[in-house]
Structures are given as C-alpha cells and as structure tokens.
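For reference, the chain that follows is the form predicted in complex with a further copy of the same chain, supplied as structure tokens.
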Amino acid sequence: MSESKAIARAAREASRVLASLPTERKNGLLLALADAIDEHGQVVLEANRLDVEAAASGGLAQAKLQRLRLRESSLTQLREGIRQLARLPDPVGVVTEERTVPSGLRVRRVRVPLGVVCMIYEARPAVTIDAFALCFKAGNACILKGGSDAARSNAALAQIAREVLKRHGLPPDAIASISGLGRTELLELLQLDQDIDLVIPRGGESLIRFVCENSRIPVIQHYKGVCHIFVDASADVEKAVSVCVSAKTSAPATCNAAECVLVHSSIAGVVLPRLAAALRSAGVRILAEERAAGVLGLSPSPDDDIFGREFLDKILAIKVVDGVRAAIDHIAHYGSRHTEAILSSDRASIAAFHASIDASCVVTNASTRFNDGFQLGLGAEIGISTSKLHAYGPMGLEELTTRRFEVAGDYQVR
C-alpha cells in the first residue's frame, strides 16, 4: 500500500470510532489537549524556532515569516480557542427535521460527521491544532497537509494531539500531519475518494486551483475575497467614510477586507475628497478609475490593473458608478462571491442590491470584515467558503457535518 493510501485508510478507520463518540468524551479530550499544549509549549516553540531559522535562511518573505512564527501568545490563543470549542454545542446527533409520513414511517434527518476531512494550507502552524480541534468536535478524522516550511512546528503540535488521543483510549490517527508530503503523493491523496470525504484548500489562488483541478474528492474552496462596498446616494457620508477606511485598514491581508469602493455619482463630489483624505492619513494607496480620478485630481489607473484584484495590502480601488444597477453589474463582473456591502438608507436600493448580488455574505450598512464565523455567531470557523455547495460563507462546526435520514417503521413495504 502506498504512503498516501495508508494514511487515508488509517484516518478512515479512526473516523469510524469518532463518529459515535459521546459529547463528553470529545469535550474531555479537547480540554486535555489545551492542557497538553500548555505543558509542552516549549517543545513547540523550539520546533518553530528551527522552522523560522531555516525559512529565513532560505529567503522566505517577511510577511510569510510572520505567519510562520509562533509566540507564547499564539499558544495562549490556541488553548483558549480549544477551551471555547469544548463549550460549544455538539452538532452530531442533532435532529433537524422530524415527521411521520403517510406510510406510517417516522422520518428524522440527523446530523452525522462527514468522516475524513483533508485540509491543505500554507505555513500557519496554528491551523494544525485549530483544524484538528474543529474536525474532532464534529466527529471527523483529519489529514493535515500544511506548508513544508512549517513541517517541524506542525509535527510537534500533531504529536501532542496524538499523545492525548492515545491517553484517552482514542485512535491517534484521528489526526495525520503530513507537511512533508511531496507533490506526487499529494496528487495520489487527492484521488482517494473512498477514504476521504472532503478537501479544504486554504491559501493562495494557485494552490486552490491545483487542488480543484486535481481532486476527485469534493472540494470546498476558500478562494480569494474581492470585496466591494457600494456607497449609495443616501449613505451617511461621515459614517460611510469611516466604514470604508476601516474595512480596508483593520486587517488588509484578510479575505474580508474591502478591495474596491464604488461611489454613487450623485454624492461622489462630497464623499470622494473626504474618503481620499481619510485613506491617505491611514496610509492607504488609492487607485482610481477615470471618473473618480477626475474628482480627486489623480491620474487614472487602467481598469484591468485595479478591478477584481485582491491586494492583501493597504491599496484600495475607487470607482464612480451611476447607481445601484451599475454597482451590481460591476460586482457581477469583478466580485468573488465572498462579501459585498451596500451603505444606504434607501429601501429600494438595498432591496435591489440583495436581489441581484451573488455572494456568501451580503452586508447592509456595516464593514465587509464582519464576514467571519465568530462575528456572525457560528462560535468557531475553519475558513470562509466561496463555493456554493454544502457551505457558503464561514464554515463552523455544523458545516463539518452532513445530514442523513433515519427511518423507523413497523415492517412497512412499498
């Protein structure tokens, strides 16, 4: 048996044990895991130090080194996250529908785990434990292919989880960390639709493309976020400016940051100068299309350079549009089905925006940055799906389960 096949098969076996585990045992394990991370923190930080050194001497970019580095505070956050997760309700076993049908059968629709989830991500070691904890609470085994730059950190974290599983009489193969897996073996893994139920790629566009093009297993994409804010004619100007600035600057490298502001032409003369001034003092570079550039006295940027782009930086595209219809058309063309916002007090505009925008989260009068599992009340998050199938938007515990039918009768036939 190949290495990939052996890993997937072991995860499938483990998932069978996890599927029917009582909630208390799952929560008990999570709390023990939090304690174990506390206890073995230095081992993890030392492994991480070696990863960071190797990556730095290998010339990894600063932004990526930052993501790779674990601090005491990262471990504290991780532990708190796990303890919070232990307090969340267990999605498994929840009955979402129940009825007696004309044949007399009692029909229930019940949440069950997906089975085996494979996560493919880049060099953010904390994801190793985050993803395991979420998958485990939802009754799933997980195969974690992290970035190879974080191989030592990921292995140290996974080892802690495996030890805790063993101590609790549970299969350690409920987590497999395979950061070192090569491209050929990954390709092989992506064919194993008998033993893996779901693949979640998180990271750059090329990684996600690669997975989508090569996987025979269902994939939930966590693609780029090209999020727009449309400032309607009826928007409160001061508040609109502050929402736009915050949506760009509070965390520019996240997928729910705003990348483009569309301003209604009838208030462009009022909004744009204030918006530009506020953005500049926040250190944001403005890329304006022709009409917006005209109002602002800037030189215009070509459409292709500024629209449909996820800058992941303090850069914002600005465009003047002639109303909600034009805003909708722009978003239909350049949006990424992630998060789209309208700032308006006009019911008709808001209704038109909602009726025609195709995105996992449609926001009225707030920042795009609220599209997040914690902010929307899911209690946890494994990423934000821009696929429409199964999960659209933030994926929490519930989205790591599926629903099956359970039917009970008295020897009925048809």
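With the form predicted in complex with a further copy of the same chain already on screen, would you show the form predicted on its own?
What follows is just the one chain, with no partners and no other molecules.
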C-alpha cells in the first residue's frame, strides 16, 4: 500500500472513533491541547524560526514571510482560539428538523460528522492546529498538507496534537501532517474518494485550481479574495477613509483585505485626496483608473492591470463610479464572491447593494476584514468558501458536519 493510501486509510479508521465521542471528552482534549501548546511553545517557535530563515534565504516575499512567522502572541491567540472552541456548542447530534409523516414514521434530520477532511494550505502554520481542533470538535479526522516553507512548524504543532491524542486514549491518526508529500503522492491522495470526504485547499489561485482540476473528492473552493469597498455619496468621509485604509493595511496579505475602492463620482473630489494621503502615509501604492487618476494627478493604470487582482500586498486599486448600480456592475465583473462592502447612509443604496451582490459576506459600514470566523462569532474557521455547496463564507463547526435523515417506525412497510 502506498504512503498516501495508508495515511487516508488510517484517518478513516480514526474518524470512526471520533464520530461517537461525547462532547465532554472532546472538550477535555481541546483544553489539554491548549495547555500542551503553552508547555511546548518554545519548541514550536524554534522550528518556526528555522522555517522563516530558510524561506527568507530562498527569497520568499515579505508579505508571505509575515504569514509564515509565529510569535509568542501567535501562540497565545492559538491557545485562546482552542479554548473558545471548547466552549462552543457541539454540532454533532443536533436535531435540525423533526416531523411525523402520514405513514406514521417519525423523521428527523441530525447533524453528523463529514468523516475525513483533507486540507491543503500554504505558509500559515497556525492553520495546522486550527484545522485539527475544528475537525476534531466536529467529529472528523484530518489530513493536513501544509506548504514546504512551514514544514518544521507544521510537524512540531501536529506532533503536539498527536501526543495529546495518545494521552487521552484516542487514535493519533486523527491528525496526519504531510508537508513533505510530493506532487505525485498528492495527486494520488486526491483520488482517494473512498477514504476522504472533503478537500479544502487554502492558498494561492494556482494551488486551488490544481486541486480542483485533479481531485475526485468534493472540493471547497476559494480561488482568491478580490474584495471591494464602495464609498457611496452619503458616506461619512472621515470614517470612510479610516475604514478603507484599515481594510488594506491591517493585514494586506489576507484574503479579506480590500483590493479595490470604488468612490461615488459626486464625492470623489473630497474623498480621493484624503484617501490618497492616508494611504501614502501608510506605505500603500495606489493604482488608479482614468477618472480617479485625474482627480489625484496620477498616471492612469490600464483596467486589466489593476482590477480583479488579489495583490496580497500594500497595493490598492481605486476607481470612480457613477452610483451604486455602477459599483454593483463593476463587482459583478471583477469580484471573487468573497467579501464586498458598502459605506453609506442611504437605505435604498444599501438595499440595492445587498440584493444584487453575489458574495459570501456583504458588509455595510464596516471593513471587509470582518469576514472571519472569530469576528463573525463562529470561533475558529477552517477557511472561507466562495463556492455555494455545501458552505458559503467562513466554515466553522456546523460547516464541518452534514445532515442525515434518521427514521423511526413501528414495523411499517411501504
């Protein structure tokens, strides 16, 4: 048996154990995991230091190095996320519908685990623990294919989880970390639809397209986060500038960072100079189409060079539009169904925006950066889905389960 098949088969066996675990036992393990990360934090940070040094020597871009780097604060956030997850309701076994049908059968729909979740991701080592903790609480085993840039960090974190599982009498194969798996083995893994129930790729567009094109297993898609903010005519100018700058600069390499700001033409002369000054002060490079460039005294950039792009850096596209309909049309053409925001006090504009925008999260008078599991009250998330089956938006615990029918009768026949 190949390595890929052995890993998938072991995960399937482990998932059968996890599916019926009582909530108290799952929560106990999660709390122990948080404590273990605290206890072994220096081991993780040392592994991460080696990863960062190797990646920097290899020329990894600065924004990606920031995603790769772990700090004491990163581990603190990781531990708190696990403890929050332990406090969240267990979705497994929740009855979502119940009825008695004419035949006398009692029919109900109940949440059950998916089974085995395979996650493929790039240089974000904290995902290793986030993904395991979420999958475990929802009764799933997980196979985690992290990027080679974070191989040491991922291995150190996964080993902590495996040791905690062993101490609690649970199968360590509930988590498999396979950062070193080559392309041939990965292609084989993506064919194992008998043992793996869902694949979640999380990274650049090329990675996600590769997985979607080569997988026989259902895939949750999130190609890119091309997020827009539309500053309507009625927006509070000072607050709008603050939101736009923060949405770009607070974490420019994340998928929910703003990549394009659309400004209503009636207030462009007021908003754009203030916005440009604030962006430049924050070190952001501005790319403007013809009308916006005219207001700002810049050379215009071709539309194909600036729109529909996920910069993942301190770069922001700016465009002047003639109202909410023009903003909606632009987003329909260039958006990625991730997050779209409107800054406005006009109820008609807000209603039109919400009714017409196709995105996993539509935001009014706030930053696109709020499309995040913690920020939306889900606890940790395993990713953000921009496809609509079977989840749309941040994937928390409920999205890592499915619903089945459970039927009880009194020896009826059809």
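Keep in mind that what you see is a predicted model, and the values were worked out from it rather than measured. Positions refer to the first chain, counted from 1. So that the term is clear: the rigid core is the largest set of C-alpha atoms that superpose within 1.5 Å between two forms.
- Once the rigid core is used as the reference frame, the Cα position of Ser73 differs between the two forms by 2 Å or more.
- Residue displacement note: Ala55 has its CA displaced by at least 2 Å between the two forms (rigid core superposed).
- In a rigid-core overlay of the protein, Leu378 has its C-alpha displaced by under 2 Å between the two forms.
- Shown is the Cα shift of Leu45 between the two forms after rigid core superposition, which amounts to 4.3 Å.
- We note a C-alpha movement of 2.6 Å at Ala126 between the two forms, with the rigid core held in register.
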